[in-house]
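The chain below stands alone, shown as structure tokens; this is the form predicted alone.
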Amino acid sequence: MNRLSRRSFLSATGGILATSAAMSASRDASAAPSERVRHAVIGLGGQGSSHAAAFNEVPGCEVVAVCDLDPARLERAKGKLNKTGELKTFTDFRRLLEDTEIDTVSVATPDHWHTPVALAALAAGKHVYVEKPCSHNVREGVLLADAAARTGKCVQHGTQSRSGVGIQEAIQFLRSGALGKVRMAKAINHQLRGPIGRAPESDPPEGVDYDRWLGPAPVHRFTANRWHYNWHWFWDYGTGDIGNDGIHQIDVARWGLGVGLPKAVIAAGGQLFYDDDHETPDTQVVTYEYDECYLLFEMRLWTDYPLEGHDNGVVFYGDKGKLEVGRHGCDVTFIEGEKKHIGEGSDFGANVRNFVDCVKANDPSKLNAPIAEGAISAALCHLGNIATRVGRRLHLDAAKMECTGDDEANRLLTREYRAGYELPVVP
């Protein structure tokens, strides 16, 4: 099988994961802290309010600190989270990343600020959980996991259904051929997501440095659609919903199919249900190609789950039946219809606890959802949105990380960065 692993992705950029695990092994171990965890929260929208929450409830860790661009929000998190009076707040994430007392730090923000807040925070010695996507296009993901591997840090992907126990079991059960030979994964993002209407320019809210919200992104002016949460929906920021919920399901069929970067990549999508705001689509089919499976990506952000019967999940595909993994659950249907239950669904929790734990024993070898595998799966998205943009098939060169003959696809692997928002180096 074209079977491209972790370590053949990140090897055509320089060998990275070649010498990780030496690398890891030879730090000082006593750099950990072994007790009490640290830990800081950039960005405090919806998923960064959990991030709070999740790590305050980690024995051995605490929240000591929290950043966020938009004044409200450091005030509701201070209401939250400040028991003890010694919560500090954060505006700028460079001066949060400046306090050497903090161990770890999660990266909540807007997609385009996933890759350089990381990049910043292993620059200064800290441990990472960076949300899904991680990066904002392919060159990113592949740079961060290059620092990750280099610096021996713990780089925790928001894929959290890798640490779920159904999910492990499921995956198991793939791998124990108890469903005969595997051809074909789909991965189902279907959910109602309503329209954003049209926002016209403004100025931004009081208090609120923009132009540091927009970074590497070309400068626009203020809408409110361009703000919390839509910028989902705009290219400069966000990476559509395959890159937003679709990367859960993206993720776990890969990893069931136990496959890497595909050798095509064939894609359509648009808008058949919005007219308004939105620059990604709110319809999308994408088919990756291996040498002997196929993992199909289908997107409807206008049918509710009740469509389906289930949530977002994967549906793989074997000659003795098929296994269904959602959120809520993993089943197993066999063509002779006999049904069987495996286990639950994905745990944020479980994931959180995961990166913790290795964090103390400082061993990134131990991380249920490392970032060689998330700059991965973020890849795969990338991939599909830049064939849906381009409208045609690509063929990967994974050794030269390009599209064969397709220069216009090959500048959507990368970005321009705007002058004093380059990406940061990492030592």
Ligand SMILES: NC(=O)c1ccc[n+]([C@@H]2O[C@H](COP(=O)([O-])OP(=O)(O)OC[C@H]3O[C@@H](n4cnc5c(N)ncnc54)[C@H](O)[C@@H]3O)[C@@H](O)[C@H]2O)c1
Second form
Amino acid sequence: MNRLSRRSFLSATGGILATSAAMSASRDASAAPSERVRHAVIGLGGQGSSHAAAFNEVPGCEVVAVCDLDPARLERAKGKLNKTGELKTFTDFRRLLEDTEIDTVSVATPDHWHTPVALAALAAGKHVYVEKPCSHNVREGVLLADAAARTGKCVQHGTQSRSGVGIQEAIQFLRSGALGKVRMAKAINHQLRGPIGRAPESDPPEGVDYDRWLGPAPVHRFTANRWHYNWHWFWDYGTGDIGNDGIHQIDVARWGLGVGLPKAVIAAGGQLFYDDDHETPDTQVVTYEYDECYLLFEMRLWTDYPLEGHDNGVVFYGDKGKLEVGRHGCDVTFIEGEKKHIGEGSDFGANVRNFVDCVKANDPSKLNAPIAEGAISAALCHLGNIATRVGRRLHLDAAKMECTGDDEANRLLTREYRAGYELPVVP
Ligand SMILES: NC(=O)c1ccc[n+]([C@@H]2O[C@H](COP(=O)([O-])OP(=O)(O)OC[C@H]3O[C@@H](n4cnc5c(N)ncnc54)[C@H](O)[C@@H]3O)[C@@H](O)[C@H]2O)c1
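Cool, the form predicted alone is there; where's the form predicted together with the named molecule?
And the full complex, kicking off with our chain again.
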């Protein structure tokens, strides 16, 4: 399997060490976790609020701190958590990370902040649950997986399908050979996102640290679209829907096929449906080529009707039948027509509980969605976007972690970091 390799990025990024994706983490014996895990959530939008509720429900774990640079979101989170014990609040995540009473953090900010916050958290000695996609570009994922392996901390990725018991059983079923040779998987992401309209430049909301929200991204005046949730559709902050919902399906497809980085990527996409501020595609197709199989991704953000039995999901095609892994569970149809229901779909609560269990055991090797895997799935999303943007087939040299003979594509494997917002270095 092609993996993100420690040596590979040396050449591609001028001497910055990357990681072996294998979870050969050196265990940090000095940092034995407490029986009661004290958790903090950074970024309190819809997903951060779900994190706060989910972590608070895990026995032996307590949310003790929350952070958002939008004071209104901070207030809302305080109200929702309705805690009797103390809840520390922060508007600057760096101050939160200085708090030695905090063991673990969730990173549920927009994508362009995932790796910077996660690296800073590792540097501060915390275990990290980082939302998907863990990175805003390929290089960030490499650095994050490397830092996780070197520190020996638990870093769980927000690809919670990996904790769904039904999906785990479906992957076992694929491995058993019961579907024959599986030479193709199709990851489908289609849903009705709706248009976002056109938002004029304006002042940011009162009390918000908008410069920090922009962080490493170039300065751009505030608009209501370059802000909560709709940032997903701007390259400076988001990764489009391939990195938003598509990553869940791509991660399962890659897991089922048992593949890592592809040898080549072909893609096309654009804004074919909505006429609005979107920069990222509303329609996209990507083919990832491997020696023995193809992984296809298709995305339509303008339908919400089930096709092929489901809306979002993955279809694995073998010579004896197909396996569908969708929101409604995992189902096999054999060529002769026989059907078999394997189990249900993804499980966010189980992914959170698995993370807390690993933290208590101080053992990243038991993580269901380790960052080493998450970084590869995120890399596939980034490569799909790069191939779409440059409009050419990418030939990936996984050993060097570069696209052979394609300077324009290679520049998009990383980004320019605004002064004052460079990536933290994890010792
Ligand atoms: N795993 C899943 O199924 C799933 C589901 C939904 C969202 N997500 C992910 O969760 C993340 C958040 O999504 P959302 O819909 O809640 O987005 P959102 O924009 O609504 O919320 C993000 C919050 O982070 C805050 N923030 C931004 N920069 C910050 C910083 N430097 N420090 C502190 N706070 C900061 C913002 O003010 C905002 O309140 C996204 O990356 C998304 O992909 C994952």
